[in-house]
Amino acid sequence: MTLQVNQLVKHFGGVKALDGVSFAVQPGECVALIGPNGAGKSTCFACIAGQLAASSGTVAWNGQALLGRTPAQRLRLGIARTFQVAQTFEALTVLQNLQLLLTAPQGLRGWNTLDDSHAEAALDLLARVGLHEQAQRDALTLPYGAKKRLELALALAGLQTATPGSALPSQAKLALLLLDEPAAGLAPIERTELMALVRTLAAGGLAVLYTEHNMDAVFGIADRVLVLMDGVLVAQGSPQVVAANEVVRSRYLGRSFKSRPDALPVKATDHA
């Protein structure tokens, strides 16, 4: 029950954006990718994702290989992810974005409407996320940080649906969540809010690996940080081994850093 990343490589053209990256996230684990612009964190994602075919290397979850299976069999593997700017069915309620993807397995009968389908299960999932007084509210309406939380629920309902017989999200089995940049645009009581959110997930026992700028969304949420930098994972382990890492503070988040609530919110540097 393991994602297991080993000697990833991606290539694009004469570019290596990944280069022999290595690691592993266990379920219950909320683990952080950061790193500059540019790094190839969202490259990363894609490759386990399915989005991008990699170059070479292996990604198995809990024993399954990965590459060269699509994303729609990965999410049936237990995988699903979301996206720097939220992907949200805007031309829909709140409640209908998760009756939608909560009913794709079956399809929609021809004598059958939307709103009959799957309601208390939606609801559950918008409790879950701090969004059920919003239900019947037009997605298109909602403020951003309320998109990404209706995101993150659409994430969790598929993998409830791909994992038929699990109670997601208050149990998870076998699945992983990737996060990429789950806090970007948000005020910072937001990202506190969703960050909190995050970790409980994690807490409950999903495997969750996220990339973010915020370190405000990652030291003191994530149980471990990796560091890529130049597509090359320089550095990894607690939030505290990672901020005294004088390649990291040197190279990317700054000498002054301090990994201390009183020093928060922070956006580390990017370099070029």
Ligand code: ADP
The other form holds:
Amino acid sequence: MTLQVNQLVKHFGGVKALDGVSFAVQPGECVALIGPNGAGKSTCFACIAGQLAASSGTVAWNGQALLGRTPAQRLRLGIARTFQVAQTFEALTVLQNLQLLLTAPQGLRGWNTLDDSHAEAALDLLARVGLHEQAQRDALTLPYGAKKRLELALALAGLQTATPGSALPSQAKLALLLLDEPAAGLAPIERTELMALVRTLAAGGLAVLYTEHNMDAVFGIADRVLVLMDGVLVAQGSPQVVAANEVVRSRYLGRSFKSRPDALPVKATDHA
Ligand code: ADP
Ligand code: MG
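Taking the form predicted on its own as the starting point, write out the structure of the form predicted together with the ligand.
The complete assembly is shown below, putting the previous chain first.
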């Protein structure tokens, strides 16, 4: 159960958003993909999850080639994602958001309403992401941090429904979760809590690959860090190794960057 990305290339006209990117992610691993704005992080996610067609290269999950499959087909193989800007169903309550996703594969039966459908499974997922108490709230009124959690629960719900009959704990062992800036726009405390949740998901057996600009959501959280610049991976390895890398320090983190656990949270500069 490994994600294998090999020599991945994506061109947009003359722009090489990805220029031969290779890396692997194992189950239970929490890997951060970092780099300046425009480095190609979101493009990389879209090529793995299927929103974009790669120009060349290969992406395999558990030995199965992903390129050429639709996002729905990839979800069935266990590839789920969230987006840089949270995507939720605003007109529904938090609980209904999950019920809708859990119900979608079969549709509503007979006279059942959405509110009768999969309520228990939906509440379980909300509890997993710490949104249990917000269940009846309209998604529209959620603070942004809670919306990011809801999106995480929706991604887990998608995995649960993609392989009917499989309960999440076993399915999670087979899944890759791609999180594009899961903590973007959050206050430091919310960010810390959300990243702790992300770590818990990886500890439960999920392979997690996430992008992030705030270094306090990378160092101390990620098992491994990949650094992308201008579509090329310039460094990868343990957080300590990456933080000591000369190119990464001079072009992204800044020379004064310290990754000690007691270091103050640092926001990397965007070279947009
Ligand atoms: P990141 O997520 O690291 O900020 P992106 O993957 O969004 O970077 O973008 C990488 C490069 O590809 C940028 O130069 C961006 O302008 C370009 N790009 C991304 N998406 C498109 C698109 N749909 N059409 C044209 N160019 C794009
Ligand atoms: Mg992006």
